[in-house]
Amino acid sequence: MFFSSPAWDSVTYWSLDIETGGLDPRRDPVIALGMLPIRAGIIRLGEAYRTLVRPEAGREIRPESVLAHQLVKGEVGEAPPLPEVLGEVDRRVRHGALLVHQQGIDVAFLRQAFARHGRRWPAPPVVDTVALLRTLNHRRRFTNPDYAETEPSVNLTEARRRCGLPDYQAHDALTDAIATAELFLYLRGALGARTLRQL
């Protein structure tokens, strides 16, 4: 049995991008976030929300991380603190969808953090640009024979290169969510989604 789903520019898409101060979200801190709604199908950069977020106890930014996003104990130290942080995040994709570039990130550092701080997870429908980026180039390839790259980049500079966009500066939380915005309306159009069951 086939369930409706909403027309795609009837959902407001949180674009949502964290830094951390390493790959593992079961001992690394969320130390930046930044995430934008889409709201009918336009990037709305005036309810934008940026914040710096403070470590856990026991929660050390890794030196390897410092050399992507530059951030420091110093300037985190006096940041918001995650549950507030994470309050915010629930106040707002509640009631839309979350939009991530990498959800095995993304999503995974934010899931635990919901957890370890006793939140239940808003568990919004998650629209993610890398799969997005596949399915594309699967099409791609099953309509041209001649079409040759194999497996699309998940690099979100590369990617938006490879789709005409401009390039950011990158490892800044609002930028890139900014970044994973763009690239996802034009995917959408890249695909013809219609719906959001469609992306």
Contents of the next structure:
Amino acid sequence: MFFSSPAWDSVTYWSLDIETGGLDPRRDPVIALGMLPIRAGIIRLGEAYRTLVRPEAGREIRPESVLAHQLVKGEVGEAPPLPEVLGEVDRRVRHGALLVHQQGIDVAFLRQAFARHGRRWPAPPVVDTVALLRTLNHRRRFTNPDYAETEPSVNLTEARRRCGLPDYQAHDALTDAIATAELFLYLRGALGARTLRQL
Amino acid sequence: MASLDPVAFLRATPPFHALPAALFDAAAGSLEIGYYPAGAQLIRVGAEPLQHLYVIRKGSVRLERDGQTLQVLEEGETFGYTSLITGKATLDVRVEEDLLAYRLPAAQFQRLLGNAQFAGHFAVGLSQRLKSSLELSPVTTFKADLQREVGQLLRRPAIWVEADARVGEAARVMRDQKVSSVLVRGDPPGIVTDRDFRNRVLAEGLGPETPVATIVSCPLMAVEATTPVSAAWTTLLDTGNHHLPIRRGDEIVGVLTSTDLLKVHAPGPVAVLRRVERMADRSGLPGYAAKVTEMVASLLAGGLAADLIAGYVARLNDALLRRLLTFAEGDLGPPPAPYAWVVMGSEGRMEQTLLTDQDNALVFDDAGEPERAWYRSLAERVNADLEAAGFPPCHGGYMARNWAGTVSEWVQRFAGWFEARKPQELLAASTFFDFRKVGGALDLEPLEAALGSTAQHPIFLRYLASAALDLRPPNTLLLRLRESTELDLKMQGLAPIVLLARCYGLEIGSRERNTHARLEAAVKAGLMSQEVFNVVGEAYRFLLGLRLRVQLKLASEGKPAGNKLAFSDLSAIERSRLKDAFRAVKGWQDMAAYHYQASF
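Now that you have shown the form predicted on its own, what about the form predicted in complex with the partner chain?
And the full complex, kicking off with our chain again.
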């Protein structure tokens, strides 16, 4: 092996989830963020970071998104501004990997926000539980020719159920981050991944 | 953090549920989550002890010693405390099914041990744990009606008249508002009631122009709105009033009448007893079962243990039965010779909670032999009346109309049962051996004496024991208590205890019928240790309470009484306690199996 990859449990994974006021990273605001680390393969609630985020001027919470996160403008008006929150995120993910459920949304929003506020994206390795689910599905087909390969569920609760994990209340940023972290631990074991690269 | 699922789950799990909020929150801040695939070995005997207290959220672990499985722990159960307390790894812990566990670092656990109740959970034995879970279980924790605040009973605001109002005016206000009292403004304010109009106005020859000020009662004997109903009831009894003004601080917010308070007054045993005693004829019989059910439900809600409730029910049924005997004797004339009405089975043991099948028999003096028809009619009538009162006929036909006979016949029958070897005969024998006299003047000493001689029939006793030991609680060791699992609380939990307690009681010649009393007698006779008694006794109470809850639920749905309990209907706390109870029963059975094989 030319470049050795670190053992999977020697890496700190920051499981992160954000709630947004819409689905467009260029127009919609980040309004809540939760993250917590997995160190040595154990999820640490004590180091969790959880905050609401004050939307930047000109970015509105879309009514249809309220159904999911149940946050309205008044609740986030007094929250810390985005640059301050980005600083907290940066400080953490700089020494570790970033763990998300479906990077298409969370990472896109974060990168956009970092760029917009003149911060350099720390470019941590990103582990995506949706991608891991896809790999697992794919691999099952090798061992079981009859296994119908389906696109993994993007819905976190649904994905957890299939893996035998309990239902958690969805759409709270920190709870989703915990839920993602647990799903990751399951998938890591199911895939038999030993190094970060295998994830 | 309280809204986080893992934290909320921990909070609901004993003993965390009993911690003060501040202490719990501090500990919850250090919560960790681990995921361990099936087959993983978490700890090995003699190796590094565990450094955390684990609470199982999903999956299960197997505790083993020398390759022997000691226990399988599931959702809501904790492990690791032996490691943390002793600093040694005394067990192998292996993951049985993919395990999602919440865990608390040793330092946090040590801090929580400073809380006596929390520490007690890990220090005390099984019986204490069962007992505390009984006290904290949802069966008994919700507020009884009698603890409700009187303020919650108010249906309307207070009705007032001015201080200078006339009696006629006050009466019209009361008529229009459909109330039986009105408050009178003033310093201090007062109250005028229907009764005052009669006693202080009409009886005194006064007219509607009388100023209310002359008949008003003041100051008001008001109680605070947060007063529990039970205390308000006492206030009414003490003052002799029928109206109770309710205040919040300085403000009078309404008036409750004694009728309002009666409506929430739980129908206690005394009320049902009075109903039975006042029953003039058979027309009062229908509805008796419903009254008893209502009473049982409210007593259970009030936090009374199931065995105590069963004691009330038995005494009420006895009172009813004696009433029925007087009805029958009224029809038939006095008995030709003394008789005894006996109840058997659970009624004999005073362990019946809701009304179930009749189990009764009639014994009469040998001198009554020529008048057998009289006793048959008596039995026929009482059996029919019991049915009318809500006791269904017995499936096995153990009813006095089929089982009436002279003392001599009964003594012979008892002697015959000692030769019983077939399951059906043993069942009959054990039902009858729990007999208890409820009415009649006949002395049953000959039957008591026959029963007392059971110990001289060791083979019979051994057959009885083996029938008792055939009923096994579900195997908790490998118990897959899945959501869909259905348990039979009677056959898998209560019956094994009842049957074995009967064997012990008969062996030592005890005259007790009640399971708890038989166990106590067994301890006195040295047949059972105090320790085992505590554990089994608590398990019995726990199972009895659970079954009562199941039965009340069925009754409220209009379904016949049953003993089936879906495991999913239990909270995590109760599930784990239920397993403890089964373990207790099983442990005792193992000892009993040894006893009955070794001592004969």
